[in-house]
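Taking the form predicted alone, here's one chain by itself in structure tokens.
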Amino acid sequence: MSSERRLFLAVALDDDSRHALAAFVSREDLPEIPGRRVPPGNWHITLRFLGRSTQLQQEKVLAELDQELVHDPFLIGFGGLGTFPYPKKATVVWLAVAAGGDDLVDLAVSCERAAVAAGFDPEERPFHPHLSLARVRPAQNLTALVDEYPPFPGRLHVDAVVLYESITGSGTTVYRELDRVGL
């Protein structure tokens, strides 16, 4: 195994939320989401991508997170679909966070502070809470899909930040939980 791992910090979905969302997006009465779907086992809300990291960096970021996370557990509610970079030229289809987004932003800020304190470069892109559902190549105009798709009525109890490793190979990506820091 390589001495460096590709890591990120995220909010994990519990099994109930994962199953409910999988059933929701598979409903026959809803339009199909195009592109290469993210497997339900990989669904999460990224708070901070870390990239290639050594064991020492991993331990430092966990120690810093332990100091930074002063948040109480909270609930988030989901909304409808959105896309990156925008609906007329979509390359990523995601599920919006409709309630609790400010709490997720606060959590992402804590993760950013912990990452920088652990020696990672500052993140240049602003945080946008979302759950990626599919990657679309080539880009498509998905304005109608975004406009027509109903909000997912599920809620998620957020009580920890999870450190994941991204493992790629043979055309698939698997996210493996390495550790978690409770709120």
Contents of the next structure:
Amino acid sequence: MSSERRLFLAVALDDDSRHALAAFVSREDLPEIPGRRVPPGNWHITLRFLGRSTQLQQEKVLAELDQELVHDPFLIGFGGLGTFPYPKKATVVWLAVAAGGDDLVDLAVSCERAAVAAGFDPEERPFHPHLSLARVRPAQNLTALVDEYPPFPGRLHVDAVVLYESITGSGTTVYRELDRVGL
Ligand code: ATP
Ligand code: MG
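Now that you have shown the form predicted alone, what about the form predicted in complex with adenosine-5'-triphosphate (ATP)?
First the chain shown before, then all remaining chains and molecules of the complex.
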């Protein structure tokens, strides 16, 4: 149906964190991250990918999130770089979450409950908190980059779950914030 939207739930970066991370990854004393970079305006930490959804499913998941999100706001700290699926054949380069990862897992569990209660199929894959920075095609061996890259010293205040629409297809993917549920 053409009215369906591609949706996902995520933690957003505030402007200060975005600018600090953008400055960090472009530091000249650090190795350049290869591949097709995710534009800083698109940086986020996915909690639950929902995929194509109707307006009704969108409303349901927001209502369920209102019930499920009983968490208090929290801080996360970052690590260095990691890759999917693994460093020797990396196709995605991401920034690791080093502190507060357990809180993010709790949040992802609540998002999963809300999604299933709203009628989405259960997620089979384990949740791995990360912030995608680049896509690498073809895959590269990035073992050295991952080993030498220092941790990003910034902190992120997590105080909401954001529902995004992902608009793909015409060049750069654009994310549009549709709603947010505060913690
Ligand atoms: P593009 O696909 O155009 O390269 P993108 O992957 O950022 O861009 P989407 O595919 O819409 O855009 O994905 C939105 C978010 O959901 C991203 O964080 C992506 O990693 C994540 N995501 C996409 N598909 C899945 C999936 N099947 N399972 C889990 N997470 C997913
Ligand atoms: Mg994608």
